[in-house]
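Let's start with one chain on its own, the form predicted alone, as structure tokens.
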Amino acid sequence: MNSDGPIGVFDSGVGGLSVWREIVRALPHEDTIYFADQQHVPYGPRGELEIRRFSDAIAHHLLERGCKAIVVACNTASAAALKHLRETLPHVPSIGMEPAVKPAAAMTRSGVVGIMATPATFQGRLFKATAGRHASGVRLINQVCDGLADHVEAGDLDGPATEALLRGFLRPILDAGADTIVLACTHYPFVIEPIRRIAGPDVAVIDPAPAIARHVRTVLAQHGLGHDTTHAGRHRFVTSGDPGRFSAAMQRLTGVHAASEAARWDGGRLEPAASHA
């Protein structure tokens, strides 16, 4: 792999930008390519095999663009496809999302931890293995948050509908006595402030993205793939949806204004399309 190549980051939509922005903060000298599979967003309700096929095609698309590492910035895709990517692309460092059960279990005082995630994340082997390793003696309240990623994709981060949705999701967690909440979907950090407001000051809310960014830095160093630190990172954005809408959502969520490119699904593969501002 070429150490000057970009880091490939992908998600079903804009949620993975919560991870991308932390990678950029931690590694400002690294180039990135962010891919949003908005034609298929959200991944949460989809089956494992379908998500694995999408993830495999996206990873190959990013490698064709010269990426030196793949970050699966999606808990659902990590649960369904990370093991597969590591087995089929052993020469490429692949980093995924793991629900932050370990830090939550160490942090909780009440012994009750709430997990906010999609159905596919809870059903995946990765979550079950993580919970089995790190949640001994801790009660996990697994809360499926159907529709929340859609609100983030639509830019509704703090409106009445999102507030009502969050209150409904948080009620079982808070009623069970949880004092720690894990955000196990990369879309959810974009609504972390209303979650904190509803949960109250005595409840810790864990966003795993900063820890993932630190892990990316460690993995690149271990493989000798770090870019020259005098280099100023450059960033490209690609979506299988509408580039204009993606760019607008990215600016709204991260403050970054940049052109985005289109890629189109064709027979299970991704093909470049025309660029858009």
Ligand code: DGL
Given for the second form:
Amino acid sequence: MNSDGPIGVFDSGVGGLSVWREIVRALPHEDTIYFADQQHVPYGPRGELEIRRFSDAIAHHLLERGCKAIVVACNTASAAALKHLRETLPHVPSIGMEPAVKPAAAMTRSGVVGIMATPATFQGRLFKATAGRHASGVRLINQVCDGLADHVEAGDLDGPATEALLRGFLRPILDAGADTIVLACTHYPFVIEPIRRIAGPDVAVIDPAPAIARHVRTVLAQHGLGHDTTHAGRHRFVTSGDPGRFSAAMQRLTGVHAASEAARWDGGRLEPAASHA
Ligand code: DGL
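Taking the form predicted alone as the starting point, write out the structure of the form predicted in complex with the named molecule.
Full complex below, order starting with the chain above.
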């Protein structure tokens, strides 16, 4: 691995940008390539094997583009594929999302923690292992948030339909007495404001992205893969969906205006396609 190479970051769509922006903040001298698999978003209702196949091909595509490390900026893909990526690509540092049950368990005073995630994240072994390790003595309310990632993809962050959906998801969590909520899907930090508003000031909402970015810094340092700190990071964006729509969504969500490139799925592999502004 070359320490001048970019960090590869991927998600099913725009959600992983909540992690990407923290990585850029924590590591301003690193180059990145962000990949959004918008042809297949959402991953949440899909089966483990299918998500693993997508993740595998995306990781290889990022490595072909020279990436020195892979950040799986998607809880659903981490649940389905992180272990597999580490086993099949042992020379590549791979960092994934683990639901922030540990900090939530340390923080809660009511002893009740709400977890918001996709169906596939709750079904995965990673969640069960994390919950088993860190949640003893704490009651977890696991709330499947079907359809919420689609609202974020569509740019509906605070409209009446998203608000109604959030109220429905938060009701069982709040009724159970949770004082801490974990956002265990990288799309959800983009709706953290309405979540906070509905949950009220006595409920802490945990976005794990800053902690993941710090972890990326640690892992790069451990592998001697940090970029020269005089370098100013450059960023590329690739989507298997529509590049124009990706760039518009990214600007709305992060304020960053940048061109993005297209990649096409072709028989289970990703091929570069024409780029767009
Ligand atoms: N952003 C993804 C996650 O963190 C999932 C959204 C989806 O594709 O269902 O779980």
